[in-house]
Amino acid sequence: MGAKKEFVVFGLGRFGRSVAATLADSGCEVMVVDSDADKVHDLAETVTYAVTADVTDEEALEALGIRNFDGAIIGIGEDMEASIMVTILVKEMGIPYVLAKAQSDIHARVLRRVGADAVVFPEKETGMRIAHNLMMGNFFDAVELSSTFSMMELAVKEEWIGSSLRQLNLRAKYKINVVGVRTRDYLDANPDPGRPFEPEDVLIVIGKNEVLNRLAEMR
């Protein structure tokens, strides 16, 4: 067994407790941050970690010795300074991926500019989802088409590169199916079978649910 994933999260309104819940209920290490000692003592027994501080206080993240957690979930929605500013710390403190939650289009819009890897509106998405989707191997956006299938985002393996779709038969292999490749900004929703795959590459690809997972901790 590996180690175990852990996870910061940071606003504890309905949002952030739900998503702290259930990565804790998952076998996640989760610490949460709020500047609300009731609401930080409500989740006090159900999550690894519970900490009072002011979030935007840059000395008081330093001392949470979150450097080397795996991601950080902002649930911070209604004050958009904060929100902002916290995303901009994580980030700089070397957090690899940065879930943050968002109350209109421009605030999505700043949050990625700052260094988001995802942002989310969770009147759209629930808790749940959003944290089954954190479970679901290397932090990649997935869809859950099913209980067994999903749709997810996944890297190009370094013994990939330089091969194409048709050479590498993914289907065949894998039993998944790859219904585009986006590279940098750009999706291809039809991708040339032949065309050599380049280490930017990430593939959209739909498969059932364990061959995602094993295919995204792959390395």
Ligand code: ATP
Contents of the next structure:
Amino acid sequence: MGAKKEFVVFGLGRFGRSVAATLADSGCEVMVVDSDADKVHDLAETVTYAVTADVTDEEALEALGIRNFDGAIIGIGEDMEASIMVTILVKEMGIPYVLAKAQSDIHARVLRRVGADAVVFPEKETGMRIAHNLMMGNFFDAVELSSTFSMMELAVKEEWIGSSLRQLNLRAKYKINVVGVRTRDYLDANPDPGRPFEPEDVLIVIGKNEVLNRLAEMR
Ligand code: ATP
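Follow the form predicted on its own with the form predicted in complex with the named molecule, if you could.
Next comes the full complex, this chain leading.
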């Protein structure tokens, strides 16, 4: 493994805070920057560096020493000018991956034009994902891998209990891939194909949306 990845998060609203804390929890080096000293202070114990600064101040931004960071996350939504300016400045510094939160479609277009590598709409995307999961009739999480494929958790079917992956041959029968099996709190990412399923098992599967939908509805 190489050195720890380094990220800088600008703007500590709910989105920025959540990204920063998750990256820090996962062992990355994280710098957070906000003009509001209280918000910076709240994260000081969680992240590696917490700095109070106005990101539209080019000199202050230069002084952060972030040129060699792996990525920048821009969590400023409301102040569109600040969000666009900091995107331009960090791209000019050569940060290879810049992800920015957009407030509107036009904001997203401008962010892409000035070099953002990814633009996200956290509320809209979370809403879509939740609606999708509700529609699938299952209350487990599904991750869309493309417009046709998803990965999701599937409680073991009654008729599968007592049979193993090898016996069930789900890949041939449903064209789904079982990439893991969770039993209570333990996730086995390399499931033993010979182990018979138990009633509490939850399968983590990848497959076509329509097949997964059908399986989710099956008892
Ligand atoms: P969320 O929905 O994630 O809670 P939001 O869109 O409501 O966020 P904003 O009001 O856009 O959040 O602001 C996010 C943070 O960005 C705030 O903490 C604010 O202090 C900070 N911020 C805004 N402008 C600047 C700036 N020029 N320099 C530094 N920080 C800034």
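Numbering follows the first chain given and starts at 1. This one's a predicted model, so the numbers in the text were calculated from it and none came from an experiment. Think of the rigid core as the biggest set of C-alphas that the two forms share within 1.5 Å after superposition.
A movement of the C-alpha atom of residue 57 falling short of 2 angstroms is seen between the two forms when the two forms are aligned on their rigid core.
With the core held fixed, the Cα of residue 16 is displaced between the two forms by less than 2 Å.
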